[in-house]
Every structure is written in structure tokens, then in C-alpha cells.
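Shown next as C-alpha cells: one chain only, the form predicted on its own.
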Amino acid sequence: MSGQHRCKHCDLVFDSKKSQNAHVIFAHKTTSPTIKKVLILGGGFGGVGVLKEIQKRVSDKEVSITIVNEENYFLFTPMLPEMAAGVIHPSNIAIPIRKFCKQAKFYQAVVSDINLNERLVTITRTFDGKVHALEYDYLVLSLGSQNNFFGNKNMEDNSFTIKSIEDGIALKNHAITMMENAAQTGDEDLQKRLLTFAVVGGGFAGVETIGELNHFIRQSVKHAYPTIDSKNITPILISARGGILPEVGEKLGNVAMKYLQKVGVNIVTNTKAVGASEAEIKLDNGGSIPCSTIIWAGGVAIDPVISSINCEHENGGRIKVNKFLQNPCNPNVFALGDCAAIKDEKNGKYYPPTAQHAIRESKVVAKNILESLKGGTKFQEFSYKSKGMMATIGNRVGVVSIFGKNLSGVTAWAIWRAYYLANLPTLEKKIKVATDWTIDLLFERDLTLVGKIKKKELQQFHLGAEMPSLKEQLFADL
């Protein structure tokens, strides 16, 4: 019926949007007081893990669950370097968060403020800047981390990063563009500059990215770019430490270094990248490297909204938690993953912010929230001994430290793939990634260059004068 507005909660019809909004705000402004509200901030391994565990054991008549994330998908980050090198299709390592929401409500929005005293979280809708406040009885903080350029604006402006699906797509497109450009010049110096790519950071992200990208470019040049001289391909890995991959230990780190050097990667150790321009990267020893591609994997920082929360912090701004993963002064607030300072009581060290730890932490957080919901006090402590660390370093080669044993080569690479395939959510994505891997074994990589994609912005979108106040919005749907 034209000009009429129907309430989706009770099916009443109103003759104006304003009347409908007023009805929703005052007639449906909250759920029953007996229904507890669980609010999860972050859609990574931690947040999605908590969501899945709680949904298994409660109904929407008992608990209202809401999850907020800036993107509308969960990204399986361990496979991001393979995606950037064209092995895996981007959508195959991204799962829409709504896929996990069996009974939960999902908001794609930016978390603007967290007020623990009022038990309110302010979120901002990305497409028009509309602000909402969300109530909670239990809050789960799992917002992850951001790239940390340590205040170096030139580096930030002139480098690629490797944390998001957009990063992976951009990096692959750029690599293909550089090969296309290099193929059209007979100037050897220019060709070398176009094919020099420097990765800053000797940890997992940096090493896996340089390994995958090196293989991708060398194989592509071999099969598709006859005018490019392969000796002009110059991959460089810059590490501030004396070696690489400290997470897997010195011995395996040396194995990885020797392999990368064998396949043509130049490794610069004990050196920091301190500046960058469009054409070069500057080093702290006074030198510089001419290159057309800089990839930053040199550090992460806590989300400012986490570090600004009025509560106890440790370990670089992370939320302090006890052995039950609760903030000590706010037992209804749980933190895990990158934004939590979780101390191993056995050695006094902080647990590393890895995917395998976040998965285990999410199970403990979910169990403790469920225990609290039923009025119990038998909370589970978080204690976890890592099963090992692993990395892929190139074409069917990996390094693995598992159960006290060190492995390298094809066996380690196969273990890496088996472990992460098993932990990839949904059967559909497992099949698609396995298919991508099979295709990569049988065929050459796709060199299609995806051009600019038009995106409609709604920043000037006006909602009129009927916008309710922030307090009213607390009870309204997005």
C-alpha cells in the first residue's frame, strides 16, 4: 500500500515514517529484561569463535547476541599471502559474517566508543556516518590490530600492506602491472627497478609474502613474459633482527633464510627501513634501495578505540585480563586475540596473538559467559601450550616446529596446508580452497589485471529531520 509503513515487529501499519519510527522506539525499545545481551566487537578468529560457541548452547529466547565488524566478512588471514600471489581466489578465504549468525544480529559498522561505566558501545554506520548506541550485559572485545608505521608517514603513503582482502588484491594487481610495464622496455636498469620489490618485516607475514610473491613473479615471467630477463627480478626482505622467523626458532629461521636466498631473495638483516618515496626505500644505515614496490609487514598497533577504554591496560595498550579472560575491574567484559594482554602464569610471558591462540581463547570466553548466564561460578581458566609454529616460504616448501620437532621442505608445507584447511570455516570454503590448490598444481597462474572498480559513495545521503536522538537510537534498529 503506497504511502504506508509497516512495523516488522508487530505488523501494524502507519501513514508516515516518523510515526513508524516513534512506534518502534517506544513500543519495541528493548527486549525482555530477562533476556541478557551479549555484544561481540570484532569478526576475526576470536569474535566469530565466541559467536559460534554461544549459539550452540543458547536460544534467542534466552540470550540476545549482537556482533559488530567493520567488514561484512571473516577473513582467513593465514592464507592471505597465497591469495596475493594468485593461488587462491579472494572470496574463497572470506566468509560473510551473516553465515555464522544463526540467531545473532550483525551490524557492519565502525566501533566509535566503548563506555564500560554505562555499558554502552557507540557504533558508526560506514556509508552515511549514522551513529547508534548498543547496550550490553556481556561485552566481548576482539577488535584485532592495525598496521603500525611508527609515525613514519612517508612509509605509510608509499607502501602496500598485507592485512586485508583489499591489500591482497591490490598487491597482486600491482605485481602484474609491474611485469606488464617491465615487458615493454628494453632499458635493463628500468626493468630491474620495476621488478625490485622490498618487503619490510622478517616475521610470518613478511616471510610468507616474499616467498609467495617471488615464486609468482618468477613463474609468470618464465611462462608469459619472454622480453623480461629473469636476472632483473630482485626480491628483497628487510629484517630489523639478525635473522628471520623468530617465532619458529633460530634453527628453522636459518633454514628458511638459506632457502629464500637459494631461490633469489636478497635478505638484509640487522637493518631498519626508516623512510620511503615512490622510487626508493631508505635504510637506517644511510643506504637506500631503488624499487617500485614496498610492502610493509613491520609491525602492528592496537586499535585506538581499545587503548582509549577507561580500564586497565598492559603490553602496549592491550586490555588487561585475568586467567578467565575477564577485565579484573569489569567481570562482564572479556577480551581476547590481538587486543588482550593474556599472561601465561607458568612463565610470566604474554601469549602471542596468533590464530591458534585466538581460537582456543574464544572457547574459554564462550564457556565463561555461558557459566555466568546460568549463575554459576565455575569459570574455566585459559592455559594453552602452543602445538607449534609454521610458515610457508615458497613453492611447496615450508618450515614447521611442532610438538618439539623441527621439519622443513615439502613435508612441512603439506602439514601447513592440512592444518589450515582443517581450520578454514565451512565445508564450502574448504572445497573451494582445495580446488584452487589443485588448479595451481596443474595450470599456470591467472595474469588477468583487474582494473579500477567504480564504487558508489553515499556520504551526502540525507535522512531528513526525523532522525531520533542518540538515546532514542539506543533502542532502534539500524
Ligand SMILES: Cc1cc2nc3c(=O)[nH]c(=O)nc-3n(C[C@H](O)[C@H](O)[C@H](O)COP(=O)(O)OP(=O)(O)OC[C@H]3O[C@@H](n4cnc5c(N)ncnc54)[C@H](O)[C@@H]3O)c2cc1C
Given for the second form:
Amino acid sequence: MSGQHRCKHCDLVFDSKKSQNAHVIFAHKTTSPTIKKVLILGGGFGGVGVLKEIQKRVSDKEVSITIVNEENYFLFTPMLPEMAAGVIHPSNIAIPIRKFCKQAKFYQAVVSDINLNERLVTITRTFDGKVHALEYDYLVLSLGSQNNFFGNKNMEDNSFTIKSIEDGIALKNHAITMMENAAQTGDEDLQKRLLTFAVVGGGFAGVETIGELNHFIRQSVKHAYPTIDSKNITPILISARGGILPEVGEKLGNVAMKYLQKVGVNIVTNTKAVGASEAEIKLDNGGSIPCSTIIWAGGVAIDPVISSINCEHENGGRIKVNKFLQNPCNPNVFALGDCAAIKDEKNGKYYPPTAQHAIRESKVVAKNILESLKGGTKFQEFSYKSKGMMATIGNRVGVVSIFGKNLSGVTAWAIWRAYYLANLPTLEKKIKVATDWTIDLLFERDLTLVGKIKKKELQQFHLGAEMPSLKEQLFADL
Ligand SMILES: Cc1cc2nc3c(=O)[nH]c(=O)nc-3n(C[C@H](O)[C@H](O)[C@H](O)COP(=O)(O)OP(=O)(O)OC[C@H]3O[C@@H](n4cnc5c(N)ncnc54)[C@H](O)[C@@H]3O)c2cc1C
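Condition change, the form predicted on its own to the form predicted in complex with the ligand:
Next comes the full complex, this chain leading.
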């Protein structure tokens, strides 16, 4: 019946919008229905970028913003290989998400279900596994990507990865442990095996990791392990392609390859790693390499919570978006970063999954949500030509492709540092990382092995009694 306003939570009917709003606030303890809800899933480059841009333009009286992330921090991944090699302290490349939340609400939780029909997202609290439901008017999907082992269980069980802070810490601890073990054996073969580390994947993550690790181990052996013969240090990079670093182009990729070979990295191209055990890695050419460390940077996949959403997908389960970064059938749903399939209209190719692109995309997503919030239809199209790409390859050497020019060596390394330091969020972390870099120039790397950390489980600890139903929880503002 016209002129009637039905509460969507309990079906009560009101004769004015005002009394319906008052009812929703008091009876259901939720925000006024006139306040639009923006829900951001993922606190990486894409999600935090959208959060920061929207917060600049709206007040909490107009829009309620919520962000969900599995960890309570944003991770600055380009500095992860340096962290794994002991240059930067782990917490200096991570920024608590609450630091970005001027008005937004933050949940440290795992996104476990996304229901576009009901506009409902289910999250599972990290610390006790309890579920909670969140509703939205605008949904931002920015859950990044996960390691992809292509179903190879042996590889998954026997390799390290380089995607999280824990990965970086584990890798550094393992490298130190291998040096300590190698220093205590006079057996040449065993020492070589302990100091052979194979990195699978010739992209950013793999190349930067082998470059930094090679430098870390060689320098540490030189300064602290007199019983290790440096000839036994055998870093190996395995690339399925003909070259490495496709992100910076063929010419610069070759420069990086030559440099790495010069400093003692063995590069195996056109080869796939197909199997692994604790003691060796198997290759698709039938060969195998005895080693005690395998690091997998050989591919990424999309979180199943994204690929199982009932909407259009493309490019390995990524969310299909139009040029405004909206899912075509759900214009209130935006996707960006590694989990979105964003096509460059000019050449029909997908934009690459990089931090640089996720940051740019976040500005467009934020602009378009703001435009929609004010009832406008002048959406901004996403179009971006990368100004350049760069990578560090260890020992104060970098490769940079910028404004069509190629640079390598110490100048490229200095540009890399200046660029990424400028992009690292918060002044506090910039100062801390700059200090870590300065310390690294003046002193040898810290070889303290911080292991065996005792973990206390809180199994008897409950937050509240019985959990209400998902729908009820919507109204119980935590
Ligand atoms: C080692 C390494 C080095 C790199 N170097 C560079 C570089 O030099 N330059 C460059 O441009 N790019 C680089 N990249 C790529 C870059 O990190 C990604 O392209 C970028 O992070 C993508 O941003 P995003 O927001 O899509 O995802 P992310 O930044 O990965 O953020 C996704 C967030 O979602 C969270 N999340 C995922 N699933 C769930 C879930 N179910 N529930 C709750 N939270 C969840 C994750 O924990 C994460 O915080 C590098 C990547 C790695 C791993």
C-alpha cells in the first residue's frame, strides 16, 4: 500500500518514513536507514586505499564505513623480501588498520560468505571462530590473492611462501638455522645441501626474494661463519618462462638475470618445478636438485570466498567489472586489486595484479561510490598507464623502467627506495624503515634466531553466552 513504510527487519508497518527510521534505530539498535553502509572487504592496497579516499569526503553522519581484514594490519608487500633478509624489522612494514580508521569500524575477521542477493556478508572472528553478519549498501571486494600450488600437495607441504609477515619471519629463521647447521659439519656435500635454496617463480616476489636472500647469506657467512665454505652457497631461481621479471620488460629482465648470475645465483629458465620433498625439488625436464630450502612464488589464485560469489567472473575466478570497476549485474558491488578482472579497454588485456594498480583503482572506486552516494551518475572510468616498474635484486642493486627509460644498479636501487618509502603509509613507519636501512648500511645483519615462541590458547574464554542468529546479530551493534 502506498504511503506505508515497512521495517525490513521485523515487518512492522509505519505511516511515515521518520517513524520508521526512529523504530529501526531504537528497536533494532542499528544505524539510521538513511545512513548508507559501505562495507570494504580486505585491508590491503585496494581496501585501505578506498577507505582513506572515502573518509576524506564524508562524515559518519552521512555514511557508515566498515572494513574487514584477517590480520589487524595492512602489509606493505614490496618490502617483504627485505624483511625476510633481515634488513627491515617485521612490524615496520605493517600498519595497524585501526590507524586508518578515522570514522570507520574495523573487524579483524575472516570473510566466510558473501551473499549478493541478500546484501549480507558473513565474517568469522579470528580469535574464537564465532560468526557475525554485516549488511551493506555498497560492497567493495578487495581480498587480494593467495598462493597457488596448482594442486601440488608435495610442493605445498615442503615449501616456504612469501606472502605474509609470518612467511618472512619463518624464512629468515630458517636461513639462519641452515647456516648454523652448515657451520657444524665438515661434510662438504651436506654443507652444500644445507646451503642450497631454490626459489620457484621469476616474477617480483621470486626475484626479489632470491636477490635479498643471496646477499644476506653470503654476507653473513663472510662475517660470522668461518667454517662455511662460500663455494657451497647455492641459490637457484627456477622460472617457467624464458626470462625473469616480466613486470619490467624483457630488456631489463635480462639485465636483472645477468646481474644475479654474476653474484652467484643459478637461474634455470623454461623449466617448471613439479615436485618436492624435504630433500629435493623435482623439475619437469626429469631432473632434480638436492636442497634443504624451497620457496614457492610460482603462482597466485583467488580466495574461494571470491570465486564462489554468485556473479560474473573472469580470468581464473576474478570478479568481472566494467570500466567503472562495478560488477555489471550488481552496480553497488565494486571490485579491485588482485581479485578483480579489470580489462584495459585500449588493448583488451587485463591490468596486472600489482600494488601500483590496486592503489590507482582504489581512487576510482572511492570516487564512484561517492558519486553514487550523492545520487549522481557521472562515474569515472578506470584507465591507467603505468609510469614504470621496479625491483631490487639484492646488495644495493635495482632495476627500474621509468617513463620509457631503463636504469639498473645503485641509481635504480636508490629510486626504488625513494619511491617505496614515499608510498609507505604513516610518518612513523617511514622513519622506522629509513632507520632500518641506515643501520643496515652501518652494521652487519642481526643473526639472532628467535624461535620456539610459546603460544597461549584461550580455550575457556567466551565472549558472551549463546550467539544470536546471524539476522539478529545485524541489529546488535558490536
Ligand atoms: C613478496 C611480494 C612482493 C611484491 N612486490 C611488489 C612490488 O614491488 N610492486 C608492486 O606493485 N606489487 C608488488 N607485489 C604485488 C602486490 O603486493 C599486490 O598486487 C597487491 O598487494 C594487491 O593489492 P590487493 O588490495 O588486491 O590485495 P592485498 O594487498 O593482498 O590485500 C588483501 C587483503 O585481504 C585480506 N584477506 C584475504 N582473504 C581474506 C578473507 N577471506 N577474510 C579476510 N581478509 C582476507 C588479506 O589478509 C589482505 O590483507 C608484491 C607481492 C608480494 C607477495
